[in-house]
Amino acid sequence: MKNEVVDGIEITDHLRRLSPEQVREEILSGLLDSPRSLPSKYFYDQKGSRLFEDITKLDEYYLTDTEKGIMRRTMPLVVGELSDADVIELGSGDCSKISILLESIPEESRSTIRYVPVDVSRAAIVKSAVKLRERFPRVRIQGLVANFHHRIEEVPDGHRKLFCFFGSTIGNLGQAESESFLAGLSEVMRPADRLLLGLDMVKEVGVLESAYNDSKGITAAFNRNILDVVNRLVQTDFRPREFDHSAFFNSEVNRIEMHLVPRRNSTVHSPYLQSPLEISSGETIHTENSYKYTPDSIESFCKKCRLNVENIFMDEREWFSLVELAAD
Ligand SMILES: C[S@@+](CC[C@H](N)C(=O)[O-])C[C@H]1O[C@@H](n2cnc3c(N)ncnc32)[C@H](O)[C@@H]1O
């Protein structure tokens, strides 16, 4: 664990704890799995927080503006009397809805607000706690740079907490996991405290598909891109733009599915592989999955995590899902 501060900021580092020989089991395993995949944290280094802050501003992807359109018109109900309070955001990313928040609490109570985003970026930590201490001067920001699985116990204790999970990142975890992340963060919440999950909706297959298939090619990029980061990793030589992108709507299960697909045979070396991984054109590596929701779904999920339904807030179109959950 390494404590910094930067700008004034303090960050704790958890990740750099992580073994190189971890983080080597987590990628190989899953390639050499059958059906292929890769752990979806992995798209995150420096380029792929970019480019998932460039996909968040295209027409095609709803969901970011649909999530902030939300939480403009309902935070101000949500955290008008917010005070003395920990806000802790999982998977935080950039910092703009964190910014519609903060900016709907009084002016007088935000040096009484503590801010901890959690995330597995590093570069993403720092680069959005330096902009929101600009706008946020009174506010304290804790950066925690970990893998929200593993650290939720170690959140600063104390105050009354609101944890906020938005841009749907729930839905990238497998619903056996998801469930039993959410029923471990049920436990450690009091009665007091919060948590507002952002929940993408089922809807028109095309609005749904375009969103991962957007014209300028940017998501495909985003993808692509996790090939870079596992040559790092593991010094695999994958050639990422012999790969194309696929996603589209899997209906039985109500997720877009994202898929690496070869356009010939390849053989990928790596030290840490006793043979070549042959990966044939026939075969994907799967790297995303984003569940989608319904209004029973969302009941029947929630229930699983042993979390209260105490609002559901959704826009006009019922595109997306802010819900406000306590502690069962
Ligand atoms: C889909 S993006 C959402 C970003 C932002 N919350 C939003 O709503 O636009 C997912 C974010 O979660 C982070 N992330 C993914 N897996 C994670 C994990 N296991 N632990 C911590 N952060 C993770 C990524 O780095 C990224 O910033």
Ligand SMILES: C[S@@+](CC[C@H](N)C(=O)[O-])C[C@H]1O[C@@H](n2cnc3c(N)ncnc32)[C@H](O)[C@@H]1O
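Take the two forms, find the largest set of C-alpha atoms that superpose within 1.5 Å, and that set is the rigid core. Positions refer to the first chain, counted from 1. Note that the structure is a prediction, hence the values are computed from the model and not measured. Compared with the form predicted on its own:
Once both forms are fitted on their rigid core, the CA atom of residue 73 lies less than 2 Å apart between these two forms. A displacement of 2 angstroms or greater separates the C-alpha positions of residue 110 between these two forms, with the rigid core held in common. After superposition on the rigid core, displacement of the C-alpha of residue 128 between these two forms amounts to 2 Å or more.
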Given for the second form:
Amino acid sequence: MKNEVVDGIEITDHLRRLSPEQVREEILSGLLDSPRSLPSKYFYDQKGSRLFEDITKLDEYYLTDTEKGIMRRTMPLVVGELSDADVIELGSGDCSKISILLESIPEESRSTIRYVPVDVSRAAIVKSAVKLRERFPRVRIQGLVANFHHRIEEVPDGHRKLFCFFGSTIGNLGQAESESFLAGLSEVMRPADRLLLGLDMVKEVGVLESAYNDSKGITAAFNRNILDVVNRLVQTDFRPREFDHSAFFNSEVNRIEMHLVPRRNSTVHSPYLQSPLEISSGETIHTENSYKYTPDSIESFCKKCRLNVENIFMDEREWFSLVELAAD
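Cool, the form predicted in complex with this ligand is there; where's the form predicted on its own?
Here you get just the chain by itself.
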């Protein structure tokens, strides 16, 4: 554990970092598996993070603006007279959404609020915290560098907690992983604590698939960039431009799947492979899932995680939901 003050902001580092050997094993085991896959966390190097930020601004990518619209309408109802509380944002990223929430807290109560952004990126926490400190000088900010999947117990204790997990990020986890994570969160939640969970909804397939196949090709560039990351980490010689981006809705499991598909037979070398990796034309590398929900599946999903649904807030088109949850 490392504590420091950066630009006047308290930062605690609890990040569990994999060794280079563990990283190589994780990546290569997925590539050697059948079907082939790559962990989606490797999307987010500096370039990948910048590309994802560009994706959130696309017309086709409705998720971000729709969730923010729901928040602007409902945060005063959710926050109410919130005071003497910790607002904990999991996978905090930028500060655009949490700003909507903090704006809804009455000015006189903000000095009693502690905001805890939890993210694997120390730089992202500092960048957002500096902006928030200028806009909400009364709010205390205590950043936590950690992988929220595994270190939720490191969240500071002592006050009523409002956990925030925006952006439908939970939909990128596998079903067993998401259930395990939320069940673990429910165990640390007290009766007065709440969780705000962003979930994307099942809708017209064309709308869903357009969101992940934008006309500018930014999502395709984001998807291919993972191969550049892999090349650096395991010294492979993937040629990303020779792979097509493929994203489609799998109706059997209600999820968008993203894949990379080689246009021709591809041979990939690495000093950490016993023999070259032969990938046939048309064979895919599965890079990400994004699960979508219905009102019924939200109820059953949360019940499995030992969470009670207090409210489901949706936009007028019912494209996205912000779910308010309490521990069972």
